[in-house]
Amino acid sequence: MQRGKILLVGFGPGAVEHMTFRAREAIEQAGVVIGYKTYINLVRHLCEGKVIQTSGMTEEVRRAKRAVDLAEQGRTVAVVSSGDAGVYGMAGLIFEVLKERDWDPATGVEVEVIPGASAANACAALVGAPLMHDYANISLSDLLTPWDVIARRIEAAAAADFVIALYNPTSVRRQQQIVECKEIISRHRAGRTPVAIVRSAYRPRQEITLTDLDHMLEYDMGMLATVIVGNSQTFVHRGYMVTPRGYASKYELDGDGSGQAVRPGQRPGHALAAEAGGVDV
């Protein structure tokens, strides 16, 4: 019998033509296909003549087990999950399972994981370039992971000022988390902190909300939404956010565009003359 094969495949925010090259030709791969419905029906366009086989939410374990056992039929089985596979995605679920069942690589079923755009990525390009600096992604869903966990690490990521990026930020069932999340990133940033917050981003009812931490729970988010909090230099721009990466420190960004290198210790300004030797700093 064949060696089968598991093709996790991060197929980006949905937009066919925010698909890489080789999340679509893995998905033409495969015998069956296999996802979260939702996610089904955004690359459902690639499955014709395929076994598809879907499920809901919560179910992932389910879908993980099957896609093994069809691989290890000698089946080559796509697992598609939006944005990236391997960022609360399947792929870690999938290797969890073969490492239950004693997977040998060598020997074993074929894995190959397909990389996506996550969704902060998707998002962060929407709005401008809100992660050009240090950032964390961080679930505010509570289901796998305890909420004091979580909280832990929010006050982490804001304490240290990383731009933040809050993936399931709420849902039906799910309201407070975020309410606690921004009092806790507010005792570390400014009020007027920006914050994006993009709902099904480059897909048909995308929205996006540029706004700050003072006032982001004015706004609807749900399952869908990705929300971005900038650090303590993140700025916006004529409707882009825009974390700084540090080039103003060190380069003059409205002179020639030589890119002029300022010295240690030097003032930004005083660079070119004194590489001319003119200005003793």
Given for the second form:
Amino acid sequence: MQRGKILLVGFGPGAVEHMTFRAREAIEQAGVVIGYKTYINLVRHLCEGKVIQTSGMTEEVRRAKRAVDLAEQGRTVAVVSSGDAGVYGMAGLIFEVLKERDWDPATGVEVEVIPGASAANACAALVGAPLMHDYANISLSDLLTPWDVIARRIEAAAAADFVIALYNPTSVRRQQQIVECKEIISRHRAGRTPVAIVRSAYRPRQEITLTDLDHMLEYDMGMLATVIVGNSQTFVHRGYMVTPRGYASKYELDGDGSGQAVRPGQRPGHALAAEAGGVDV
Ligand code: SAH
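Counterpart to the form predicted alone, namely the form predicted together with ligand SAH:
After this comes the whole thing, all chains and molecules, with the earlier chain placed first.
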């Protein structure tokens, strides 16, 4: 029997232009495509002639077991997640199911994880460069993680001045977590800290809002939004949200563009020409 294969595909935020070449190829290569209905609809044009298995939102475990069953029967199965399959996607669960079955990659089904642009990356690209420095992804969904664990992580990320990308900010039934989340972050960060709310990035109903910590709760979020809260250095300039990497404290950013370093003890803006330094970008 032919060895089966599981392709764990992250197809990016939605639009086909933002799917990687390998993600597209993997879906085309698969005999069976499995995923949550909305996601399958986003890639349906690639699924002609394939067995498609859609399922609802809370049926991940069933979907994962089904994918492993089919691969064990020798099929090539693509399990699709939006964004990156390894970021609140199906990749981890598939490995957990395989582990339960004492999977051995040397003899068992083949597994390939195909990276995709996660919502944080996609939403960041739409508003500028807010994730330029250290950042934390936090999902506010307490379906699988107790709220006190989530709250502790928000507190830690806020206290350590991480930029924070909030996944699953609210849902129809879950409106209180974002309120508490904002309160926790506000204990560590100024009310004017820039906040981006991006809904349906790179999908037809895309909506982008730039606001701040004090006012973020005045806007609709929902399950299709990602919220990016800046750190203490993040600024908005002419509609773009940017977290500086730190160049301005070390180099002169205006002037002739030679990018010279500021000498120790010297203030930015008073550097001499002699110290041009290579900077990787
Ligand atoms: N694996 C996905 C995340 C799945 S969790 C990834 O890597 O992006 C679902 C959450 O992801 C949503 O609640 C939302 O916060 C975010 N999300 C997914 N697609 C999005 C999009 N196109 N625009 C904005 N947020 C998105």
